[in-house]
Structure formats: structure tokens, C-alpha cells
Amino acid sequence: MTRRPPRALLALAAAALATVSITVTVTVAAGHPAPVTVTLPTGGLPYQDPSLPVADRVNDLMSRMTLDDEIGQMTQAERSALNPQSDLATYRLGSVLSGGGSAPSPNTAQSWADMYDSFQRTALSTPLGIPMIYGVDAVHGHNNVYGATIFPHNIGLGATRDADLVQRIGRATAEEVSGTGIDWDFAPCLCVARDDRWGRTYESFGEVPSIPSAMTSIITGLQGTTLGGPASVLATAKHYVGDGGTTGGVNEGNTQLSEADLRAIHLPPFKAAVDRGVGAVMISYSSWNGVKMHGNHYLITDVLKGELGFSGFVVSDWAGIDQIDGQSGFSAADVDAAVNAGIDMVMVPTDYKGFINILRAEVNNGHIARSRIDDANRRILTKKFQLGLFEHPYTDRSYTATVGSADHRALARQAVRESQVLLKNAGGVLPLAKSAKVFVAGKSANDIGNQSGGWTITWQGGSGNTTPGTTVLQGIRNAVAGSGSVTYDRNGSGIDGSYTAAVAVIGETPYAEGQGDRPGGLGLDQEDLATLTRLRASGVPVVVVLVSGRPLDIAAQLPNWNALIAAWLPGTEGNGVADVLFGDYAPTGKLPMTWPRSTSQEPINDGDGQTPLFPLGYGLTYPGGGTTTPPTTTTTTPPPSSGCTADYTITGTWQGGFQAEVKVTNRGSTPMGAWAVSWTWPSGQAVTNVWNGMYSQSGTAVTVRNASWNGTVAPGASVTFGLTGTGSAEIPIVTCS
């Protein structure tokens, strides 16, 4: 057997070979520092040869790495904590991140690019010249960057049911992110929000797994069809798994569910993300039945990496390992639990030195196997090679001008108008005529910060003129023409009966996780209620545009409103709201969440037997357009005296594709040990993804059988599986056996 030379000796050999150098010139814009020449290690080493397979390059590089090199690759630090910046090279750190609101000064795209290149030059100064990977939370556009295009938050995108649009948003975001040098996005959030009191509800595409599963199309937009192409940014599926199902909607709380329910509700979007080749998965702060996800070996290693076949790398959340033992800070036990559970890169934003020292000691004393360290590095380095960071480590400044570009803002405007959900339109007050005399009021009518929400420029977001964009008021003014007029007063003062209609833009002010939890209720605040009272007293029709990150408790006020539009958190392009108000585009949005009659119904979700104010999928449109409630026609096998039935429901459609859910019910008097559902499509559709089942397809004939864990069904009980497919959404005749 051939012995592998000691890693330290190989590293010294690599350093010696590095005396041969290549020159890289970093191009910068006029008025900025002169081009910088840096020396990178070379010498014809295999890992530096882009013609070799990635696996071969990874193996060669790892054979040259010391334990300290490998531990460094597993460590991620916040940019502001790197003091001095040379620590990035000294400790061989594999990654840097910007937390919410962590930005260079001035906060411009050019400054971001300059900052990124500076960090990358430091990373490449090490003997092996391994590039860093830089991560940000670009969760609705490149939202940390002043002037970037801010798209609607995920809850609004879920209302569009337009997976193609969401993929294009992913692509636009990737271009803006790439233009600032960044190569890793901590998005998308694939949580299935089951309690609207949770402060991260707006980060969820919807309350049922079919909606976020379809919206994993954003991953293809971010990464491209393969990593390493133009403006290819590593995507991250987060937060694995169950963060939207915590008891009481408590942030970082405890999700108390059976494994079958966890798999049926919260796991499917992650399977869809893995099937799309997502590069990274971020672990949730939350617990599952009392066990912190950051230390859950079964769900991270056995299910995610094993059963789902995830080949990328797993990253912790911000200081997430600190919480495993319930004590402040992280201990050796926390590090052991996290790394042995399967976390590959650890986000230790400030105490990276302490983490490195503990991890080294835990490997040396045998508490963490070297093979686990090797596995983590192989996963991380594979993505770095696939992204092309070794060949193109610096900012591609051809994309810098795309930040906040007109094309991207036009796309965002389309997303805004598609996300609007018309919930009430008494007497056909909408659409408004462009010649109307309109009175506009409300704290969010002329506030770009309110309409953008949290994770905008800063972590929690903020009210006011936080970033360039078009407010809803400006959009209304842009829409009104001819003899029409617009009068605005935030509080509704000055209105009289001469106006055609009053538009009240009200709702929530910005928040993010933690501060956004609302266990005490989801009602409107006193300012909103007072504004509405003034408008109502005038006698003119009142149109409410609700700017919020979730459904609110409005049932008591709704009878006094002539029309209601859920605008969600639309971002910087308020023209899209006006497009729908004035009928340039009919509303097509559908509720991605069940809307409660009162907060006391929370949690309320589709199929739980409660009577909502508006059901999941509800949405009106203007006369002549019908309603946009999703198709509900199902085909059910005739109930036999024993055996099972299958109900097939189309739950969403988009250009070229659709999503369906099938409920399998045991109609017999004894437990059912297995099931299979079969059908033949009439027009050649093809299955692209199935969750909660295993499928086969031959031509147009499809069979879905139970997974290993959901085959046993008690008498009268039901299980569900879902699928996405290409082609038209037609309802087949299904059989169950």
C-alpha cells in the first residue's frame, strides 16, 4: 500500500513551487485605486489545472493541506470582526460574510466590489492560494446594497404562483450580487410558515409545501443551469428544517411534530432544492421535538446528505452552534455536536480564533474524526472549484452597472403587480379611473422603507427614505392622468365628500426575526385605525392597500372598506401597486396563506377544519377576468368497500408547468401497509419532481408509490404526496391500490 506523504511536508513543497508566479491585474473604475498586481501560487500543480476534473483537483489540493488549512476552510467570519484583515490569511479562513446591514462606506456597488477584491487578495496570499467565498443575505434582491433593486419578499412572490418569474428574479439578483463581487447568497428561504405570528412569515413563499417547492426555481436563477457560468452565485436553501412550524410561531422555537408530519410539511421544499442542485443548505436555529437542529445528526447527515443525496455543503446560521447546549457562547461540546452532526462550515461571526482552537483540539483528542474534517473540506472546495473561483477570483465588474438597473426594476414592477391579491371589491370600486379625484393617506403610502420591510439596507429594515425607489403614492401620481388629481395627507386630514375614492396604504412597519414575532395579536395599530376613521367619515369609498409581511387581523374593520388589496411587502417598485389599482393590469395574485378571522385562530392552515376569513388560494380579479382562485377540481376513485381512494388537485400553474397534490385515503376497516396511485395523462405531461412518494413514468403512464415512512395508513386516515410537472395542467383519472 502506498503511503501518503505527511500533509505538512506537501504544503512546504507547494510553497516552494510557488516561487513561480503568475500576474493578475484587477481592473477598477476610473477614480479608484490603480490596478493591483498580485502573485498567486503556481508551478503546474494539478489543483491549479482547470482542465482536470473537479474531483481530481480537490483530491490534489487536499493532499497538500495541513489540519490548520482544513479547519480554516470550515470557518466563516463577519467582515467587521476581521481585525486585522490579515487574519483571513493567517488563519486560512474559508469564508467571510456580511450580516444584515454590514456594508462598506460608502454603501455603493463600487465600494462593495473594491472591498470584496481586497478580502480576496488577502485570501490568495496564503501558500496554497485558496480563494475565499463571500456570503450575504440577498433575500429579496441585493438588499444590503444602497440603490439595489428590492423585489417583493417571498410571501408576495408566493402569491404570484409564477415560478418562471421567480427564476428570472433569481437571475437578476445574481447579476447584481456578482456585480459587487459576492459569490454566495444565503437564499432562498424555503420555510413553510404555519403560524402567522412568526416574525419570519414574510420569508415564506406559502403555508403548504407545494408553493415553496415550485419557487425553488429561484435557485436555477441564482446559480444558473450549472455553477461557474456568467453571474453564477451559490444559492442556499434555508433554514433546514421545520423553522416555520414552531409552537406559537416563536422564532428559534420548538417544532413539535411527528416525523411523518415533518416530512410531509417541511421537508419537500428541501428535496426540491436538492433536486435542483442547490449548492449550500443552512441549518435552522429551531429545534425538532426539543433537539436543536444544529446538533441533529439524523436530519442533517442521514436524511439531508444520505436520503436526499445532498452533495453540497452545510453551513450553520449566525452563531447557531452557540445554542446547542443552551448556554451563552460555544463550548467544545457545541463544536463536537455541530461538526459531528454534519455541519461543514461554521458561521462564527466574531470568535473565529476561539472556534479554530477548539476544533483543532477536538480533532487531536479524537472527539471529531479527521475523516469528518476531510468530508467537510471536500464539499466546500468542490463548490469553490465549480464556481470557478480559482480561475476568476475577483469581481466581474461587467455586472456592477446592473445594480438597480432599469431592466431589473421593470422586472420587480412586474413581480409587484403579479403579487397583488384582490380580497374585496364591493360595487366594483376598482379599478379606479385615471381621471379620478383620489385622496391618498396612510403611513405606508409615501414610505419606501415600510413597503420594503425587513432585510432592507439594515437587518431589521427601517421606515423612511432608506433606498431609491418609487413609493405607492408616487406610483398613484404617475398613473393618474387628464382631469384626474391626487391629494395626499398621511393621517387622512382634509378629506371631504368631493373625492372619487380614498386610498389608505396601511399595515406593518419593518421588522425581521425576533422583533417581528407578534404573540399578542395581529391587529392594526392606532395610527392606522385613526386614519381609516377619518377617511370613512368623509363618505367616499375607501380602498385599503395593506402593506404587511403576513395576514393581519382585519375582520372587524373589513365591512367598512369598499375594497381591499393585499400588497404584502412590494419593495422599491410602487408603480406595480398602481398598475393594478388603475386597471393597467387585472389582479392575478392568490393567497399563499390562509387568512384568519381573528388572531385567536392561529395557527390556521388549509385543511385544518377552521373557517377562515379568506382561504388559501383566494383572489379576485376585475369584471371579465373571473377569479384567480387556483383550480380545485379533483378526480377521485369511486370509494370501494375496502382499499383506498386518491384525490388529485391542481394547486398551482405557471408557463409550461404545474403543481399537483394527491390525497390518499384508507377507506377500509384495517390498516393499509402500502399504496400506489396510477394515472395516464391525456397530453404527454412529464413529472419533474415528487415529494412524499416514489414515482415511475413510462410515456404518459405514471405510478407513485408510498415512501418507506408513509405507507402505513390507518382506517379513515389520509396521507398526501405532491408533484411538479411540465406541460398543461390537466386533471387525470386516477386509481389507488
Contents of the next structure:
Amino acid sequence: MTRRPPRALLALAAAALATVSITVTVTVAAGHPAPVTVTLPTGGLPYQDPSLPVADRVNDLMSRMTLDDEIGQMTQAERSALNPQSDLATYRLGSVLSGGGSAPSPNTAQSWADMYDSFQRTALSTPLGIPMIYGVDAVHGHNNVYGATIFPHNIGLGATRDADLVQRIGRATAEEVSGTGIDWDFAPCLCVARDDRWGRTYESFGEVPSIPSAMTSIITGLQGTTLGGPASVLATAKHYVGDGGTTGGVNEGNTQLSEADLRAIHLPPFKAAVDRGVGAVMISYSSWNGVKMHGNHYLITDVLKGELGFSGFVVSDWAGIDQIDGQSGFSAADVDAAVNAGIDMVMVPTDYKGFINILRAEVNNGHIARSRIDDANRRILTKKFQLGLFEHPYTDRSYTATVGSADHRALARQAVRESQVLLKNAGGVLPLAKSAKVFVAGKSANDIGNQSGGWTITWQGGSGNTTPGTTVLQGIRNAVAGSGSVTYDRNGSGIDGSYTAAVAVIGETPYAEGQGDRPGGLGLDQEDLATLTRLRASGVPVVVVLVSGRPLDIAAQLPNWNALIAAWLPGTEGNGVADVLFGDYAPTGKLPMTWPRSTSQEPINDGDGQTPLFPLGYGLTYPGGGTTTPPTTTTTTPPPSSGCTADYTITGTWQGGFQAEVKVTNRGSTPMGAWAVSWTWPSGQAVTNVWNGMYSQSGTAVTVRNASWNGTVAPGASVTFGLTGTGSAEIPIVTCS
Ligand code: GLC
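Let's see the other form, the form predicted together with ligand GLC, since the form predicted alone is already up.
Every chain and every other molecule in the complex is listed next, the one we just looked at coming first.
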């Protein structure tokens, strides 16, 4: 399936048309004796000749454009604001967008394609017939479209560390986007999320620049190796620059960093994107040291366009220029600051007439040089020519059937498998046997909306059966079909001790952007805590599947869980989670973010000297499936009739480190308050983290004491603390007192 007829055929067609043109002589009023001749294009002009170099076509077209033609190209309007639709032609608009959830009715691939073609026909009705370019946020698949394949959000893709997989996801997304006519994707977000309280953490591939830099492979998937190939969609590196580094993780906030740190942490993914030929860059709402990015000439023009050599075009964020002067709406000052800083296209997105009038006035009064307008147009038109929009402006309907196709869903399922991060597996409770008797609970067990997260069908996303797919529960049912049994109750009601295991699918409900900021804490909600309490009371091993857009504050609950999988926001293919739960795929995911012991540690990042609950890169697998050795337990001498004993179990190992759990049992006849467990490790082995206990290490001697929240331990009862450490996973001789 190709998007465009072969170039040779196009050249032949252009030559045939070259002889045909219509010349209209307009004789103007007295005082202007020379008649004005306007040649209306009929396909025979140089800019319409695909055999010519793009630069020549751009030059020829621009030589025919008026200032209003050029200003129109720099203006992007939201589809729902275009009333009447003919304004697209009247004002020569260069671009239309769908904001999050802005869809035609009915919301089907077919009606998207019809809508796109209708807008394009209007755009082509202008004297110069410049095609419009249409942008959407397809940030985890073509997520505005009902029935589209919804892939894991970027945080899950970062956990895969699989750049090739991510490139294939870009290609699949481009096919679905192209099948609806759309030719521009406001993705990928290359944000480096440094504070998990930020509502867009899940749009980040990882907290260190190396991960999003590697995942710019999605750009090649979206655009193809060169623009204009089959199902080629313009990609957008966003949000430039430092959106994930704001103080307190406040969305659209202030990134307070030295230039050296800004360059070291937040710039590398954009350089990687430019090196991959990304066609567009979107500016961040955030500020750098108090200066709004939308007005930052140094970073946009000198660094991005100059130093990095970005030759595509720069687009503002939604009404982003309005924020420059701190007043609501946009002003002449906003327009001057944004366009002079180097923004080439403005996502207005509603008052496009007002914007055009101000921009025209600011050029005519010299506040904005015509050369800046010309540069912006050269950039925009170059991408339109390279995309092949002049030769093939309408939907290639041969891709429409790819929307939600079985092949794409299979790819998404593989992405879900690879994104799962196994954080705990006490006693090797996982993988579950397919003959198991499984109890499934949790608000996100049977909820496509929750497992897809924000930017799904609507801007904020939403709980419920929002689009076709397979829930985690359905995936579990599919896995045990025929040999095991599955009981489901959202709240865990009805569980008893007869079950092999309880799977609790819990976490966050959907959100997007600032609505997801959580400055007050990252703990579980009351519904989840109640469900977990109910499950634990049954005495059945509890396996937690955490569906969330970021690490959550779960250290206090973790000792009560037998296993924990970070599922992130997997999208429509919940089978992929079940594949890991039942061992059809041994987990390989690695944390793309440091996992805090509590929200009070935020921002917490690799190398900042804090001790996390789980470090960046942490992830377990199954025995035989990779780096985890079978659990090994040792117990002190036969249980005394007083004092306490400690069972030290290795629950996971990885290159250079390991995880262990220590169960402290009260062997006496009275409640035990304070306890202390001690051991000596080989030299060079060090604790990196302890949860549910307070540790100290002096040389090779380690002691873990009860934490204030441990309370007292009844006679015969136990309390468990966990730890991670560097070095080998040797079992020490432990003493308990
Ligand atoms: C939003 C987001 C940006 C998105 C744009 C268009 O506010 O910040 O990521 O591409 O508007 O929907």
C-alpha cells in the first residue's frame, strides 16, 4: 500500500499540464494604468511540479504569496472553532487541529477521513491551492479515535528499554493516523520527568535523558526514514524544553536550573530528535528560570534552530503564547514575543481572526520583520512539500482498515508484556499456574478506561468501557480458560482461603496535564486500601497489579503484598498483563523512574543520594526467565521459646544487586515491641534500601530495628521488613534480639 502515485507518473502528469494555464488580466482604476495579471494555477506552475527540488518549489510558491497568505500559513485553528468552515479558505489558514477528544460524530475512522478530506477540499479552493496540515495528539496510538489500538503510555514504553519495539509502535500509529487522513502527530513527548507529582509523568519515557533519547526511534516509525513515504506522518518533539523539570512537578511551572543542568538533563532528547529529522517541535508552557519558553529567543532560535540545526518548524502549544505577558488572551506583545522568539506556527486555537489581524499589524508596523514571516513560511511549506501533501492531499483510504487491526493489537500486547516491571515476588508466588483458582479484585481489573489513562477518546480519559479492548480481568480469564477458575469482585467481597491467589488490580483513575498534578501525595486511594485489606484478611497470597501513570507511595503496604507488578497504563491490550502473570512471558521490564519510599522524597532521581524503595533500572524476572534466583531462606537455630527469630529470604537478584525479605517472629509469650536483627555481610556489600524497618550499617555489620509504625508483635506473630543491597546475594547468619 503506498500513500502516493510513483514520482515518475507525477512528473509526467505535471509536464502534460505545463502548457495549460489561465491568465486573468485585471485592469485597475485610473491612476494605475498597468493591468495586473494573475495566473491562476492549473497544475503547471513550478511549485506544482514534484520533479523540482523542494527548495525551488518553496521559492516559487512564496514568490506568489501575499503577506496575508503567509500569515495564514502560520495560523492553526481548532476544528470546532472553524465556523464557517470556509474561514479556512477565507483566512488562508495553514493548519487545523483536533485538541484532545475533539472528534467528528460519529467517532469512527471513516468519519475522521471524511472530515479531513472536507477540510482539505476547502483549503485547496484558495487561489494558490496550498494544502492544510492537520495535527492530533496520537500519543499512545490514535487515541482520539474510537476503536483505535491504544498502546502503553510512554512511561511503560520506557520500561521496555526496547527502541525497536517503540519504532514499530510509531509505524503502526502512523498507519492508523494516515488511515483517517491526518498527517501530523503532536508526539512524542520527550519530557524528562524529574518529579513524579507532575501530572504528565506518564508521558515521559524516563527520568534520565538516555531513555527518551533512545525512544526517539518512534519518530522514524511515524515519519518513515524520509518524509512523504507510505503512511508518513509528521512527528513533533515536545515540549521544548524542560517541561518535566519544574519545581514541585507543577504543570506549566518554572524549571529552575542552571543552563548546564538544563542542557544535561532536558536537551539531549531534542538533539536526538533533530538528528532523526523530526519535522516539528512544540514549545513548552513552562518557564526556564522565570522566563516563559514561548518567548525564549535564545533557546528557540539560537539553540534549537542554530546550535542543534533544527530545520523543521516550531509550533506553540495550545494558546501557549497567551501566557507570555501573564495576562489572559493574547496581545500584540505576546504575538511579537512568540514570533520573534522563533515560533513559526501558532496553535491559536480559536480566535484565529484576532491573531491574524494582530500579526499583520505587527509586521506592518515593523515590530516583526517580514524576513521572520518568510522564514516561518519557508519552514512550514518545506515540510508540506516533503510530506507530499501537494501531490496527495487526501486520505489514503487503503490504511483506514488498519485502525484497531489485529496486527496492531498484537504489537500492543507485546508492548504491554515488555512494559510490566516485576518489583516483588515473595516465595515465587508468580507466575501463577493456569490451573489456579484465582480471585480478581480492584477498581482497574475490568476497566479499559482506567488501564488506558488520559488522552484516550477524551482529553482527560475516563473510567469505564470507553473503547474496544481487553481488560486485565478478561486477559486473566483467557489465560486460565479450561483449566483454572476466576472469581471477580471489584471490592474483593466473597474471597476466602480456598483461592490460590488474589490479584488486586488497583492504582490511579485517568487524568491529563495539570489535572494529574498531585502535590499532596502519591498514596493509594481509600477504595484500593479497603480492597487490599479485604483480600489480605483471607490469608490468600496477594498479587498487586498497579495501574498508574507513575510510581506511587506504597512502601507501607508493600510488606503485606506477596507480589507487585508495575503495569503502568497498558492501554487496550490487557492480555499482555496476564501473559506475565501466568508466565507466558517472563517479565523483563526495568523501572524508567526511581521509585520513592514516600512522597516526601520527591523529587527523587537516580544519583541524587537519596535511598529509594526501588532504584532506576530495577526489575525482577522469573526463575529460568532471567535474573531472579529461586527464593532461598534460612532460619536461625530451632526456634527458641523466647525472644525472636529472623527468616532471611532472597526474593530477587539482578546485576550487582539483590532484594531480600526478613520475617521477624516473636517466639516469646508476651507482645514484642522493640526488636533488632543483625548480621555481617561480606566486605563491599551494602544496604541500598530498607522498608518497614530502620537500618544502620557500620562496615560489614548491619542492624535493622523496628520502625515506629511496626507497632508490637503478638506472641507467635511476625513482622516482615525488606531490603535491597549491592553485591552478591549471599545469605548471612542473622541474629534476632
Ligand atoms: C495540550 C498539550 C499538548 C498538546 C496540545 C494540543 O495543552 O500541552 O501536549 O499537543 O495541547 O492538544
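Numbering follows the first chain given and starts at 1. Rigid core here is just the name for the largest C-alpha set that superposes within 1.5 Å across the two forms. Computed from a prediction, not measured in an experiment: that's the story for all the values here.
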Quiz item: Is it true that Ala481 shifts between the two forms by 2 Å or more at the Cα, once the core is aligned?
Solution: yes
Quiz item: Any CA movement of 2 Å or more for Ala676 between the two forms, core superposed?
Solution: yes
Practice problem: Classify Ser63 as shifted (yes) or not shifted (no) between the two forms, where shifted means its C-alpha moves by 2 Å or more with the rigid core superposed. | Solution: no
